[in-house]
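The chain below stands alone, shown as C-alpha cells; this is the form predicted alone.
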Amino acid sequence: MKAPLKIGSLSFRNRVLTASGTFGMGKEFSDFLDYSQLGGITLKTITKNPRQGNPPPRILETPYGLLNSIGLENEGFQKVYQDLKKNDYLRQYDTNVIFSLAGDSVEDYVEMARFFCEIEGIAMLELNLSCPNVHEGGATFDSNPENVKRIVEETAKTVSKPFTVKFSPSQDFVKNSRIAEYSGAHAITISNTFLGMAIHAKTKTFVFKNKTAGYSGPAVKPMALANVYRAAQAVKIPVIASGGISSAEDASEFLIAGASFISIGTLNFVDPGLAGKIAKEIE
C-alpha cells in the first residue's frame, strides 16, 4: 500500500477500479454500486470499426471461473464519440472513467486516443493490446514488442490524458511492461483473460465457434497474482492487478506483490456491488 494514489497527473480516491470487459460502458452498473465509492471504472472496449462480436453460445460458466468468447461487440469508434459529443454522461460519475480502446493497426490506437481525449468525462485510457491485429494474421498486438512500442511511443506523443496498457498473459507481458515504461506509459494493466477451452464430450463438439476462449475468475488467481508480482519487479510505473479477485483479502495479497491498483472483472456478474465492498473492506 506504499504507492501513491496517482497515474501520470491523475489523482484517485483509492485502489479499486472495475475491469474492461465486465462493466459495460458504465451505465448497466449505475443501479446497483455508488460509483463514488471507487477509485475508477474502466469502460467496455471500443474498437475502431464497429463489431457483432462472435456468435453465441459466448459465456460458460465452469465451477470456479468463466469462458468467454464475446468478440469485443460494440458499436465502433464515430458512433461512441459523436455520441459522446452530443452527450458526454460520463461527466456525471464521481469517479475517474477509464476509457478502453482496441484497434485494428497502430495508426487506430492513436487516432483513437487523441479523440477521445477531447470527451471531457474521460479521465485516462486503456490501450487494449492483448486484442489480434488484422495485419498479422490475427496475432495479437502485444505478441510483437515493436508493436507495443510504436503504439505507446505514438500515443505518448498525442495524448494530454495519461493511458495504462493491457497485456495479455499469453505473450511476454514483463518484457512488454518494460517496453511500455520507457516508450511512454503511465501504467500497465496485468492482464486480460488465460486461454482456455471447453469441449462436449458426448458430442465430440467444441463449445465455440473460435474454440479457444478467454479463461477468468477466481480459478485464475495464483497465476495472476504471480503474473503481477513479475511485471512490477520490472518497472516503475504503476501497475493495475485484474484477475480472479473476489475479496478484500485477495485485493490485498496483490497490493502487497507489488501491484498500486486492482480492479474487480469477472466477480462483477457475480456481486454488482462488490468492487464497492473492496473498497470499503481495504479502507
Second form
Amino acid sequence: MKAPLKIGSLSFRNRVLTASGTFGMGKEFSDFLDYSQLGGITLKTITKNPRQGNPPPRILETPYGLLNSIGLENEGFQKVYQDLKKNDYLRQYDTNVIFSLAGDSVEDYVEMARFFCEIEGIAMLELNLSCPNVHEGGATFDSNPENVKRIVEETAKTVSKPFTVKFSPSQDFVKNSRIAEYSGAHAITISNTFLGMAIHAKTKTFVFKNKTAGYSGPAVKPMALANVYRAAQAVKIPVIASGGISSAEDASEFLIAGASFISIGTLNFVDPGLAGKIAKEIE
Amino acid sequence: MKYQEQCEIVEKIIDHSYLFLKFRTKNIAKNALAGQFVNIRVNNSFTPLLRRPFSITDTEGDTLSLLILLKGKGTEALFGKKIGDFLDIIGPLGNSFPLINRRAIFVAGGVGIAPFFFLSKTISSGLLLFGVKSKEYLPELSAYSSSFSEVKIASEDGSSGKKGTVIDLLSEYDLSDKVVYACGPNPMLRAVSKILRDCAQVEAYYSIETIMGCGFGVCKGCAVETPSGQYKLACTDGPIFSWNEVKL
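Can you swap the form predicted alone for the form predicted together with its partner chain?
And the full complex, kicking off with our chain again.
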C-alpha cells in the first residue's frame, strides 16, 4: 500500500500537507506550527488579477461544517510575483512549498506557472481549476474537459517543476483526473470544497451574495473519501486528498482509500497546530 | 507572537446572562494588550466547529479574564465549564487600542464593556458611559470602578441609572479634544458616528464585533467594508479601527 513519498521528481518528508486557502501565504502559522514537521504547505490561490473578495457575510458555520464565500481575495499575480522576486521568504521554510494559482484563461495559467517556477522557494505548483464561488453559479474551468486538457498540456510543456491539478467535486473529476494524467500532470488534488448554499427562511433571502458557497469541514469527509477512492482507482499519479480531515485516523482512512498525500484544510482554522500533530501520529 | 495554549479555568462566576471566566495561561496573558482578543475552542467536538472570539477583559500576571454574554451555542458551552477544566485558547490576537494623550471617554453597550476594564488600567481617569437593556445586564463593576474617573449608566427600561441609551449620555458631552473609545452592537456604533460627524477635532476608535473564523488572518471570513468599498479583516487589521475607517 505504501505509495512513494514523491510527486514527479520532488521528495516529501511525509504525507501530510496543508490545503490551499486554509494556510494563508505561509507566514500566518509560524507561531503555531513547525513547518519542518510537514510534507508540504499549500499557499492561498493567487489569481491573474487582484481580487478584493466578496462582501460579508463570507462564512457560516453549519453542523460539523463550514460554508465559505470568500471570493479568492488576493493581491494578484503581479504583486505577489514581484514581492517574491524581491524577498523569497518561502526559501526559509524547511518543507515543500506548493504554490496555488488560478487564471481567467488557459494562457493565464501557463504564464503564471512559468513565472512562479522561477521562484526558488516554490517547490511545486497547484493549478486550481475548481474555485466554485468566483464565477457566477459556480461554473469553473474543470466544467469543460477541453480546458483541463489544454491547461495541463501547456503547463507541462512550459514548466520545470512538478504540479498538481485541483478539481471541484461538482464536476466529472474522475474523467478530469484521467485527462490530467495523460496530459502530463504529476498529481491530482481531490478536491476543492463542495457546492453548498444557505438561506434565511424568515426573510426568504440567500445568506451569501453569490447564493452558492463552498462547503467543507468534517461533515464532507465521507463524500470526500468516496471521491478520493474513485479518482485513485482511475489514475496512477499520486492523489492528494482533502475533505474534512481532523485526526490521524481520518488521514489514515484517506491513505487506505488510495491517496498518496493528505491535506489538512478547514481544521487549520479550528486547531492551527493540527497538521503537525497528525504528521507525528501517522509516522 | 501568538500562542496556542491549554488554559485552566481558575475562577468562574455566573451573573445573570454574564459569565466571568479567569484562566491561567502560560504566555497569552503576559503578552496581551488592551483591545486584543482571544479565540477559544469551546469543546473538542465539532459542534460548534469554529472557535469563539472574546475581547480580553483583564490580565494579571499569567491570568486572563473574560466577560462573556450568553448568546448562542458557543457561549452556552462555556457556561457549562467548571473550575479546573482546560480550554484550548489562541491569542493574544488582533491590534490594540491606540493610546492618545487626551481626555478619554469610553462608550460601552452591553457586553461591549469587556475591553474597557483592561484599557482603564492603562488609561486611568477616563469617563465610562455604559448602556444596558436593564439592570440584569449590568455586570459587577466595583472591582474596576476606581480606574474610571466617573461611571455613568443608562438603561433602556430605567431600572439602573438614567432611562435611555448610552447615546443619550454621550450627547451631553462636548467631544472636541477628547478621545472616544467605543465598543458595542453596530447600531450603537453607528449612532456614535452620527454624533462624531458633527464634532471638530475628535478622535475615536471602535472595537468591532463580526462573525469570525480563524482569528489570525487566514480564512478571510471576517471582512469589514471600508468607506472606499475595500475590505479589511476584523481579526488582523482590527478589531480596533478608527471610527471613520470602516462602514458598520
